[in-house]
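This document opens with one chain alone, in structure tokens, the form predicted alone.
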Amino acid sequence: MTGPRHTAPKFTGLVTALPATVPFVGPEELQRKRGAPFRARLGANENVFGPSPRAVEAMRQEAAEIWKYADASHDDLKEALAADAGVAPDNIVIGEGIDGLLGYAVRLMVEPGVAVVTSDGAYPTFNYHVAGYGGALHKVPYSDDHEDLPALIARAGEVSARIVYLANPDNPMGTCLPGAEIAAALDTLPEGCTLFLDEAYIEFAPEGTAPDIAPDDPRVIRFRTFSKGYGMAGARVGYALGQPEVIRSFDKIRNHFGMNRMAVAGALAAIRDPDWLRSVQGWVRDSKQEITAIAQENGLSVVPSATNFVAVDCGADGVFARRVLAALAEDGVFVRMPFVAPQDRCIRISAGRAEDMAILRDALPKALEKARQG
């Protein structure tokens, strides 16, 4: 007697055709490959200064209640965010970081063949979601290290795109567009096209970067997070702002019990502690000045940054920058770099503590020398 015959699972044609890749290789995986921890973790744009002590205490207290699911409506957090942003709670949906929310939003709008426009070299996780639903990605190059919003919108009109993705401030270059320019550009969006405005770094940007857009404007969905300014990247808490009808559509497909109860409690405490956020903003500003000084000491220039990282121009091409990156990694300094030329002439260094900056000051000249030797 023989047992049942087992066959391989039957995946969809789309999934079968997709490469088994991830948008980023995490620092933990890189550490395992190199067989040692990094001395300075300055590559993932995490906020090394950490969350508000009030947020930490709130999460600690909530640990005893972790046997419960989180409130699927997230009403308390939405009310606090609404008060902070000057909108109504029904303008907000909570999700598993911007990455999770982008996945939901793409699922709402993208099916095989649907055109989507983004910048060539912009945040790759968005592209990952679009590919996962069979969308047709159309890319526009950067202009002077800035995302080119008029060109993005023009391409959207050419291909009848359903989505234009724009990060402001931008990752990986750290540049930003004036908010007034973005608000005005909404009037040039093609009919039926939605602007996905990723504002992950908005807490670090100069006044006027966040556009003045009516919360009920159906042409835009804004994405924000507790991962950057609030120092809670590991908690995975993000939120989207949009027209109530658009926001309610997320309820059709989101994971209603996907949020961690402790993380939501921490986010609520964090939003109620603006003094800590102001302190973090000051520490980040000081660290970026230190990164700039270290770069200049080594004959390098930087791209002005509206984020918590600095793109350092290595003064050559992507091949040379990758040598610098590899040499830093060998010396225990984790940084990343843009993927696409000419932005790949740079390495991207996250703000860090004084001890991180001391390690960087020691490591960078050695890495540059090693890169120049080929």
Given for the second form:
Number of protein chains: 2
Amino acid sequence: MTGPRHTAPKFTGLVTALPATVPFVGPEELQRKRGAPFRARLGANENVFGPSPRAVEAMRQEAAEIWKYADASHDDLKEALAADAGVAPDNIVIGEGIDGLLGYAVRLMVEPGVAVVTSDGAYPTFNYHVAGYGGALHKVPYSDDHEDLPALIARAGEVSARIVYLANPDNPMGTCLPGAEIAAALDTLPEGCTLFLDEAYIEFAPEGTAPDIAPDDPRVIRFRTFSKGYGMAGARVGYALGQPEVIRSFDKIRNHFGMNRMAVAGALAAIRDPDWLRSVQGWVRDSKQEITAIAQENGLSVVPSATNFVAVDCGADGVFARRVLAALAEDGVFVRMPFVAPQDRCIRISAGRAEDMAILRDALPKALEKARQG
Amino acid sequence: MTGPRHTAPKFTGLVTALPATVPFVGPEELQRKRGAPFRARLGANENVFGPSPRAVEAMRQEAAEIWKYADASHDDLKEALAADAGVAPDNIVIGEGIDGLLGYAVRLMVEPGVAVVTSDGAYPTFNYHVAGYGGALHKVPYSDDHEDLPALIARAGEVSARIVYLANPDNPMGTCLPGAEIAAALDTLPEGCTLFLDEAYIEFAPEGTAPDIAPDDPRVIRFRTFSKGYGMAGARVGYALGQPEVIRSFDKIRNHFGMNRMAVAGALAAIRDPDWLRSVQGWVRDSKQEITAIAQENGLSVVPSATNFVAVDCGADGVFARRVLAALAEDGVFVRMPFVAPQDRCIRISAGRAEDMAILRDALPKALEKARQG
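Pass me the form predicted in complex with another copy of the chain as well; I've looked at the form predicted alone already.
Now the full complex is given, and it begins with the chain already shown.
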């Protein structure tokens, strides 16, 4: 076509200033770049043991009903989750994974210039949302591979932060704080500052990791998911727990018809099969012991893990760990690693099946050898 | 617990000012209120004929892979859609239904005070998003039950709007404008104003309804979905078509891992089964003729429809139509109706199966009788 060049859309100032970066590059895209599939997929913090067979069956059944929109209020799932968590249904909002819910929660509180505090090297999708709504991110270093809650709260006071983000257990290090420390720390939160407590990995953590917090406490929003313990990352079902008034505020902005009908049916079946969850917890524990053993066979140590992955300390700096990671990828083993020093001395390996562990046991010494050669 | 009352979170000024209303009350919630299921579900503009059996099978297969996140770049689906639409993959972004994509697109362009133009009585979820980002909505009346594109564009000029929203075919009236009129109207759009062209129902519209617009034209973003023609409303798969630079901007803000893996697999299988779509188009055409016949048997007229639903003119005002709607609901028939006069003289009935039509044929005269008694 000839003619005048048409004018471009007018984006907001905020959008114009945003970088075009994405929080993560997915394994499929990495596979396309390397031109071959991975032999072991141990990098995306997925749970290879998958969901309860009853959840799979429920999703398959529901496929025939896919012509209908899902129930926008998700009453059945909220009731089941409320019973499980010992709260009321109006303490719960369902959303498109924790990623989606973090986006909504950030949107509720962040506008240009609002201060937000997180750990340097913590979950980047939270940072992505804060930047996306114009927030000012303040980062606090890890302390001994743990998120440093007193320092996070102190920083929140200094910068008058509206949100402190804490993942407990933490990703990418896999460490956790005792729930009692978090519950006690709430009283030290600055006024008007809300704790975003990301409990994505809580099903893998030791007893006592989930703090005992009253359901009507307005100072905390907890985020949970069916992606990790329940093995349904591809379904996109998360939920947030909080004070009913805070939870209702999500209804002002959320995509009310955003949930997939099969996913909701699967989540409901999954929460009703606690035996499967216990089996998965056992398999994950065993696999983490094997990752630890493989690391030790290669002279490496690991960071104690309260999640379904293990941060393996490659024994040097981030440059070296990145070389190990690249060599593993070249050999068909997909893992990821922390972004920030000194945590980036580690690579992060998800629990896997026996066949995944066999591949790792074969690949790790070769990758280390290659990395040492530079 | 006793102790001090904890302070509430600090919401943004925008969120604080937002009403707690939701765009729609879903049929499940209406069923809970009435204490019984509907006999016929003809109100949510769903496609009761459902997706291709191949799509159902693809979703069932993919249920076993649900432990993995979906490919965040959706390359396979984008390639298939690009081939289908005669564009390139980088003209396409995939999202959580048109509702989700409208949310992203509004967020790209709307900040407090930005003017936006739509038709008075058009799709409320678009309005919900505009209000949610602080935009100022300007509404133009329908003209003879059609969206009035020249008036929409004239108003956009008057208020310096950044977006004009047009659904073609329209919801809730089911009317459409010829594609050539829309293509020609682009040259009259004010500078810096983008047309949001919602083509949710395009698969049901006559040849020539989709305008011929160059894929690199930055003045339009088109929105399409697998919810209507492809019968997958509960899957939440929509896509937007536009200039590559505009499409890339969605990557700055979208939930990159927001898509359900089964849904993406189902959409891919659906787009590869054009025979099923043709069958559905035939069944919908037949059912719309039957709705028209039922209306005429009751002395009512219908608005000509280019969608999978029919606006039945109840022959009086909105008060009367609301009575008809309530009487139908009481009798187990779920339909909806336009919000605004004079379009609210109609009730909106989706195409259905023979059994749905039998229920409608039984229920409509009784509902009219009841409504006439006041």
